[in-house]
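Just one chain is shown here, as structure tokens, and it is the form predicted on its own.
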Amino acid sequence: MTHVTTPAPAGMSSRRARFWTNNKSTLIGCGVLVALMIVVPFTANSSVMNIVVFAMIFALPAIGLNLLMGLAGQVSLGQAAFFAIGAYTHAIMLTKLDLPGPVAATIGVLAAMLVALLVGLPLMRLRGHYLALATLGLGFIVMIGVREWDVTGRTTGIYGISRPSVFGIPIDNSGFFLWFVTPFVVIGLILALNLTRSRAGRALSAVNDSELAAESLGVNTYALRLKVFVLSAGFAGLGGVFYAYQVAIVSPTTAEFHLSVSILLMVVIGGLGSVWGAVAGAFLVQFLGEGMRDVIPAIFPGASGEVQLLGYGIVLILVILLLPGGLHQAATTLWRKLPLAGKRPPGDAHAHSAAEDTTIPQLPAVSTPVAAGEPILVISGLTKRYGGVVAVDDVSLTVPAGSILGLIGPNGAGKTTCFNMISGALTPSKGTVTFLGQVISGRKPHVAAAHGLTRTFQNLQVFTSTDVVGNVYMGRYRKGRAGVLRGMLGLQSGEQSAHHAAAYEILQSMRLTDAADDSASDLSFGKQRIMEVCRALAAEPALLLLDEPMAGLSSTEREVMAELLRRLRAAGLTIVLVEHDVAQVMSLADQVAVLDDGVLIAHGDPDSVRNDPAVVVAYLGTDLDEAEAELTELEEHA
């Protein structure tokens, strides 16, 4: 393993400042929320108190759903099912088994999480509206189940749930109950905020931007989404526990569809991806719900029950049309208009770009697990069929370690299809891909990434939800160890700092630190291409697949890229390079392989491939006899 250590760029000070700012803002926000909840019982009437208590209760399932939708990108219409499971389990434990309150509450939350795990194993393989419909079906199953099961009291439900006592003090009024639930909401907020800023949270945001790119960096998207699905159910189950205490009865209404709609509305109004937005949305929807009880009957005399959903639907449509980012978007927009908001502090990375340009770029760390010249990648009979069309036909190659293999061919020759099969993005119709002695063909991209294979893409896969250094930081994912639990508890600051420093070093190697804190989506196409290469290098791969890395680069950037590839090869990194600039490939590659119509027509050193008649035919469109004659004539004149 080759490592290069350089001092962290001065721009790192802004990252540390941002880290402390985030934590400071969390503490201030939680402090303000606690202060408000302490004051409310002394200032609000009973009606407002009731709304505030229920808003705090429903903030918990809203936070959970926000993590699932805003962070994991999974739409669920079954949050009420887990809310009901938590409430019913808690009530059964209290009334039928006479267990202590804390034990009953814990079992209620665990029951919701267990059900989520069992149903999530198959459901998390679904995407988009398929998952939404499946979770909707789960909600109906739970609702029908509690109505028909004797243990749950059928339509009557379970009643007689007594309020808890804390340190011998009975929680027998709304004020005490608000103070009772507030610490749990605050803890839930902190845990959720920590998760969004953690390794797992960043990975989930990356998955939302580009699942293929995230998996190619080692993210097991299925496992990560499943964990967040279970976590989201835990938040909902805890909300159900407090609901059972507050109303002293649990009935089938806790599992009805309109409750899932209400929780969804809280998340959308608050702003997807914003934990604080989920809490604000819970308050707004609760106050809105009270208003709907007065407004809807006034508009539709005699209207009751689910007619109230009309109001929710109208509000939801208006929010999506007028404020798709919810309250979070409105607050962020307002903040940016304030003086000095969003301004970069002195000493930011931009101030050091000129100085960096006069230094020799540092070489990123690379992995060299096998001796130079030994086979690192073996492709045997690789074939991909789409119905009657053969995109890649029986390709076999061996790539020696510490070399650059150029893979060229006309448009549509099958180069990217080969890359996709090697990295795991596509399953071969036939053949195998062996990397470091392990067969990786037909397996997910994160499996190949775990062994040290990573790639870039012909069509850029940029994580637009974060900045440039955040994109490169994601390349360090497989080097990290902190999971969802450590992320929630905030026990990974040391790991994060080390990976941020490494990300800056990678950016420095490609002279991109001046844009480190810029939004990745704001970069020019060429710089996005460079950033993607930096992201791949951040993984310290043993094998790097580059799909047209020179496309869109200026002449200066192409020279920097070419020099970097030569230095990486000298350091022991193995590179497979797809590039349309044949002259550049010939100058860089140790070996060149040529595909035409999915068939490997030539493979060897650059000189022999350049003079191969079959290659000339593929590129010039002449027939084989003419190509051989032209080459013979050129050799005679030479």
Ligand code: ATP
Contents of the next structure:
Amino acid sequence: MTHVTTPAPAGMSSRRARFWTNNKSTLIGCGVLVALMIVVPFTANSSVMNIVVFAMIFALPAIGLNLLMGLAGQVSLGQAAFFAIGAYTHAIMLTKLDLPGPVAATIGVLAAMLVALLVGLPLMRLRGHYLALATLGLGFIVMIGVREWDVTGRTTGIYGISRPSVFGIPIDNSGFFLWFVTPFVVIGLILALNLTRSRAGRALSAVNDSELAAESLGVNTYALRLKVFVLSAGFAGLGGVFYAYQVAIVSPTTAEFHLSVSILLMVVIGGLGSVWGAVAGAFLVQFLGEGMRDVIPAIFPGASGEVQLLGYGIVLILVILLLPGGLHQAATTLWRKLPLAGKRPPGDAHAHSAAEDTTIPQLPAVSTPVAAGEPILVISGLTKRYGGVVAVDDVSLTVPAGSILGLIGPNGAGKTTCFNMISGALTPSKGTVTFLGQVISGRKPHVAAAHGLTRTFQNLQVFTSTDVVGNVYMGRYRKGRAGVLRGMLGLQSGEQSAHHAAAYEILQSMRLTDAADDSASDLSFGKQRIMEVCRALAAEPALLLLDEPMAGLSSTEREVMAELLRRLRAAGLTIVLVEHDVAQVMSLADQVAVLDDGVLIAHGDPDSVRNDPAVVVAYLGTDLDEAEAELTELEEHA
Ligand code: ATP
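I would like to compare: after the form predicted on its own, may I see the structure of the form predicted in complex with this ligand?
What follows is the whole complex; the chain from before opens it.
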């Protein structure tokens, strides 16, 4: 995410200026693409024309696959299946049912999306290579299905698809056809680019970085992935519709694995995560394919399409080895080296730091549906078993609103397991978690987040694909409304700027504004931890679970963190704190609960817990004398 802005041309109203600033690269890029497509029919020979038309057609499934793979991190090897479903359905509607072109095309796209929805419902629960294998299987099913089914014309396919007419003008040559396809590709591009910058797009990237963290901020990862899978199939289906028009015949070759590999190659060559890269990749692969068609038979006389597939494989390996970020990475590196490239104005990164001071500002009151002191979280008989290991054993606790509960215990006592069950990351073997009167145990973390419960992690879960403010911005997810559709249509800019401002404010309270525009992965461990706390706070939770927030912090940072926690409590926030720094917990917490070997051995105010013999023995050592010495030391720290 970047906040570098270029001034808009003079004379523009502020709204138009903002539109220009936000969409400048998209508008320039689309303008160049349209200009090229207007010129190509007048300048290119028929062979180049053919390549360009197919590149534009295949740019559609490539954009769709790029959204799925680059944004949502879902590997699919079945894009040809949706391409074929679009092409065949369109062809059947045109030739067998005699439907008008736009109706047949719409049904083609919807059919691809419907099949994606039906197969996506179970498939989107799979991850990584399992999903890749399942989509590969889907590709084979469609390929065999169209070969064996009478309706799809078996091995001969469907003939006689006539080109459409626009305003009575028949699209009967390649030049006209290119102009016919171009607006659809440009619209697809704009929708996809909008999506990548939208609330939903950022959530998808976050899911890709850390599903657990995204879920904990309220992202329903399953539903979001499913939507992008269906959307991606829609792009492929539209490509299939144009393909059917262009070749006038739909045969089983449209569903072949070879085609899925080609589309995958377009996305990888273009650069995963770059919508423009997918379009560039489509052009490169088409030109490459044409080149291979000439070169390979010259090297291997009599070589067939299988050898061409081998050529694709070699190119794929070379790209992954030499240019893992694809054309997008190459273009970005080149652009940065050019003197023309917009550089960040001096001081811009620190624009927000001027207002910083060394104290934490007063925080606005947290609105909690229950009065201070009333139970906000009730844990009852919570148990987690892993085979013979009982990580948490029948723990019951009540946390009053507006207080800090410190959860301590030696290593392996079950603290994180408890946190995971409260936040929904783990399903309890037994027992319930009731938050604000709702039983949330066994539900997904996004359900707990929706009720106002957010957490941080002992093992940091940073969204590495974005910058620091981008991470905190993700904390605002549940405060936003715009879904995939509104994101694609770009109807959420007001919402986004408000959330950005809120994210900066939170960073300011933790003195992180200097690093706001830095890549999150470049931060020190301690700063990443503070950033996670900021991210959780951005969600404006009623209950905050902090898993070792002081670990890795410098002594000054610890002081700032402790002060922040006090201020948050004063503002009405309820906090459950797991922390190894016992002295800090004792000084901060209203109540302390001690776990040992999964069992709750003590619960009460810090003084009574500090002097509880069971805690002294279990927590500080088996030797009582040694334990008492440690205890005295602790008291001195407190
Ligand atoms: P630490 O302070 O070291 O982080 P903790 O109090 O958070 O420890 P947990 O991580 O909750 O402890 O672990 C509690 C117990 O459960 C440990 O004995 C651990 O080995 C066990 N445990 C945790 N997760 C699993 C798992 N997935 N499978 C088997 N045992 C597990």
